[in-house]
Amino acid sequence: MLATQLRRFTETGITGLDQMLDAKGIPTGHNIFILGSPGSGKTTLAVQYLYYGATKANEPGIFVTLDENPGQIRENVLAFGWDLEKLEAKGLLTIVDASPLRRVKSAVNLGNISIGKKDFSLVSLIEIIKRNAIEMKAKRIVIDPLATFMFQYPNEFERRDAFITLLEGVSELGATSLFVSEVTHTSLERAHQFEEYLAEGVVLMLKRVVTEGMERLFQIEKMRGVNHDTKPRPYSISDEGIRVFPTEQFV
């Protein structure tokens, strides 16, 4: 085989995390999708994984926020010690706020036409999302959080076609995208989500409160082209981010 057709893995940078995925990360240009319980740091694992593209790999990243105000997603990660102020200025990490999408009125006239809101936000997110990622030319994208723009289509099949055009439209642009997302029940033992059946991968985060106190379970669903761990595995969030435990297992 030619070393062009070899496949291309992207490093994570979430300790453990790499390690589950055969020591080599995510297949290059898989648009993955983060499903966890209120709480439980998805939007942590998302900015260190942007993180560590754009301090440890030199891979340009953007994140898209559809709910959380920017400034305050810069303040919160600065636990962390992940200043993305300097990354901003340095054209290796852009934060779209994409939230104001949600709030157009019924209709946007554009001349003539009239476009529907859902058609019309959904249009402009990916516009916004490819604008972005080919001026910075973008190895790493996350949209978080996708439950804040799907809540628009209460219509079963009307959401599923959006995220297929949304899916779509990312997956064109060539990076490895976390497609960040509330999961609707918080036992290992649920009815998946029809965006799991269409991602690439799924990462699974949950938080339980147990008799002991409270449990993290992290585990890898699915991943398409690498050897993964599918086992759940404890996880802690610490003052650096996120860390797996890939070797324990819970009793």
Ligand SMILES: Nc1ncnc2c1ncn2[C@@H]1O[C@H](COP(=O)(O)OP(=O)(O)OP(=O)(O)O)[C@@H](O)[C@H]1O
The other form holds:
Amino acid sequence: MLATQLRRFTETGITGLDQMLDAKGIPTGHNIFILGSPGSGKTTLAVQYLYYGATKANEPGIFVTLDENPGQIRENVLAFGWDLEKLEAKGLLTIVDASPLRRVKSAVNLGNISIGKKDFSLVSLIEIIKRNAIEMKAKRIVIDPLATFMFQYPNEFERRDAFITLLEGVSELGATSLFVSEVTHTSLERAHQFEEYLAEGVVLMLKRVVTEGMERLFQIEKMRGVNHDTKPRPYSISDEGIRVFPTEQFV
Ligand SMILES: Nc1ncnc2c1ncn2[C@@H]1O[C@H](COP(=O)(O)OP(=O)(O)OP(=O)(O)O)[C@@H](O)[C@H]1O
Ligand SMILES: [Mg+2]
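Now show me the form predicted in complex with the ligand; what you just gave was the form predicted alone.
Shown next: the complete complex, the earlier chain at its head.
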């Protein structure tokens, strides 16, 4: 049997997106980079992915937040009808608060682990992800937003090494993972970030100013192992979350 016939896929549950992914989804176990402009709906997409996994695919997930606190995340997504506390109570979701990294002066408390700020290293982050993922038997992992963590590495080479180490650490868990980060240039013609070469898939969520106001563009820049749609497509954020329109074109 060919290796491709053995490959498994993880449905994203984002309306329209799986259709762009050859009606299959993301190859299971891959690390995907979600790159978007501020307020483009990256966190919403990431939570929607975990919510779908927990409620429709019986796949537990973990959300590692490096920015918003878990309370804010739970509250924000209630508008979409996603009751995260219910999933947490059932053991289908864990929100790991890694946001103290940004605030603390001398020590970081993450659950029952306490570490000095200087030692809040990549190794610690990977350890926290691993511990929670193994405990939950997580099939889906989200890290949001990665840029907050990467700011501590001003040197590009160091940053690249850190990202590779993080990718390798998360890969060992066998889950299908989304790494959320920011893009500063809204044009599709832009310099690529090194993470885009290293991740197995890259999805762009961009905003573009047009005469009528603002357009939202969704594009799968790369997805190894899937014959995916490469064209930019419109998407919306509504009471039901993110929806991509896979048959609509930009003129
Ligand atoms: N119920 C809703 N209906 C329509 N749009 C909504 C709704 N709730 C949120 N939004 C839109 O979603 C955006 C925020 O989404 P989200 O927090 O997922 O974006 P983000 O890309 O993660 O932002 P950030 O860059 O701040 O992390 C808001 O700016 C708003 O435009
Ligand atoms: Mg966000």
